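Only one chain comes next, encoded as structure tokens, the form predicted on its own.
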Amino acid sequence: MLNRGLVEGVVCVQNTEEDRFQPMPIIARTPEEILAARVNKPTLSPNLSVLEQVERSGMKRLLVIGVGCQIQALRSVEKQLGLEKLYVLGTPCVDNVTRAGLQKFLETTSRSPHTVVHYEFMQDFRVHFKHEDGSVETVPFFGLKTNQLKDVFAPSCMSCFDYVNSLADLVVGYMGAPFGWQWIVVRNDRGQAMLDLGMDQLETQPVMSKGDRHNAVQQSIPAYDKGITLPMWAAKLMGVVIDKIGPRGLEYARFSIDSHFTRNYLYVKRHHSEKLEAHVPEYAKRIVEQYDLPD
């Protein structure tokens, strides 16, 4: 889009020179600046802090890449930015942390926390860590030290019900795809136009869905609530079993959404009960009603 002149700048996130995981939002004006933003920075990032620069620059055509909370805020001020065209490329998102929270996660989970250059919670029910030497370490979800990690997630993430980034034009992530593939959601004509630009470079397959998420979600509720951590041998065994017979494709996406919505509903109910009814969207309430929740 930048090369073709469709936009004059792209809001994306590089990292600081001092810290590979410290986010640094920028307005990229060259392909090189965009490519320098590769690799996720799974920490809270003030992406919209650059909007003041957009206003001062006189820029009229902009692409913004962001997660749900950032895009919600962007849409609320969109009309004040003076743009002729705004394109929004989103990713699904859940459980961001502060930089200190990220360090605690790495130190309690990875065998070599200081050499991790990238990690992701993947749809094979494992966390994949990539290290500086190119090696990949995997840790099953069920082996995470939940009892030590319950407090690292940002309160904003614990009360979020927009995992799927519903206000973006085009969303790219892995949550509704088989392992090794990405999942693309086109929400409107602008999103379709964005996708069409690169469609000839993509290999595609039909969306698939297998398994039943409900039992896995129901089991995850008390496991997280009570901070249960399995021995690693049991966690690995459970990971193998669920990977073979558990939810996949769209059903994995539903598992991820349902498990986080039930967790977040409980968080809001316990910490902000006076706001529960107004804060939780109707679609989230319908999802949560499918499950038995503790008080």
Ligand SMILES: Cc1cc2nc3c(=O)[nH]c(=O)nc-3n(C[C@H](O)[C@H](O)[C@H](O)COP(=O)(O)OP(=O)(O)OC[C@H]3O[C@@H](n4cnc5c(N)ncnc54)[C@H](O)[C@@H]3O)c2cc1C
The other form holds:
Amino acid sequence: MLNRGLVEGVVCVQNTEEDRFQPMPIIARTPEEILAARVNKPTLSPNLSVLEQVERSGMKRLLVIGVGCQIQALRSVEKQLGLEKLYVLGTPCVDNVTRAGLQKFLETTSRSPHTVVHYEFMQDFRVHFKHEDGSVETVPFFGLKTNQLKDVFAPSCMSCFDYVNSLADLVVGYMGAPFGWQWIVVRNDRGQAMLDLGMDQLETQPVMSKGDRHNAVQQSIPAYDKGITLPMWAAKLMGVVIDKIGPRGLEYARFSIDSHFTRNYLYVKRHHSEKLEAHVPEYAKRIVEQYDLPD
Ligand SMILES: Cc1cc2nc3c(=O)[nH]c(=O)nc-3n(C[C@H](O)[C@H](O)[C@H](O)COP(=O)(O)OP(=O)(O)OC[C@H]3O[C@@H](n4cnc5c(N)ncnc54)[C@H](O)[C@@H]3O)c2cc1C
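Having gone through the form predicted on its own, I am curious about the other one (the form predicted in complex with the ligand); can you provide its structure?
Once more the chain from above appears, this time first in line as the rest of the complex follows.
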């Protein structure tokens, strides 16, 4: 979009020189600067700090890449930015942490925390850690030390019901796709126009869905709530089984959404009960109602 002159700048997130995981939002003006923003920095990023720069720069056409909370805030000030055209490319997002929380996660979960260059929770029910030497370490979700990690997620993420980034024009994530593929959601004509620009470079297949998420979601509720951690051999075994028979594709996305919405519903109910009714959107309530929740 930059090369074709459709936009003058792209808001994206690089990392600082000293710390590969410390997010550094920028307005990229060259393809190189955009490419340098590749890879998820799984930490809260102060993206809106660049909006003041947008106003000052006099740019009229902008592409913003961001997660749901950033896009919600962007949409609420969109009209004040003086832009002629705003394109929004979103990613789904869940369970974000502060930089300190990220360190705690690495230290409790990876065999070699200081060599991790990238990690992602993947559709095969495992966290994939990529290390400096190129090796990949996988840890099954069921083996995470939930009891120690319960408090690392940001309170904002524990009360978020916009996992799928519903205000973006186009959303790219991996949930909803078979392992190794990305999932693309076109939300409106602008998103379709954005996708059309790159469509000839993409290999695509229709969306698939397999399995039934309900049991897995129901089981995830007390497991998280009570901070249950399985011994690694059992977690690995469970990972293999669920990878074979568990929800796949779109059903995996639903598993992930439902298990986070139920968890977050409980969080809001317990910590901000006076806001529960107004804060939780109808679509989330309809999801939560499908499950038995503890008090
Ligand atoms: C915090 C976070 C949580 C995510 N959680 C999920 C999830 O639960 N399920 C899912 O399907 N996908 C999730 N994603 C999206 C996933 O990590 C990939 O970004 C997505 O699949 C696109 O892949 P890619 O290789 O094209 O991304 P890349 O080419 O690596 O591009 C990633 C883009 O994300 C931006 N970015 C990086 N870090 C941040 C940050 N902290 N805040 C805002 N923007 C950032 C960069 O600017 C870059 O443009 C998450 C992304 C982030 C940033």
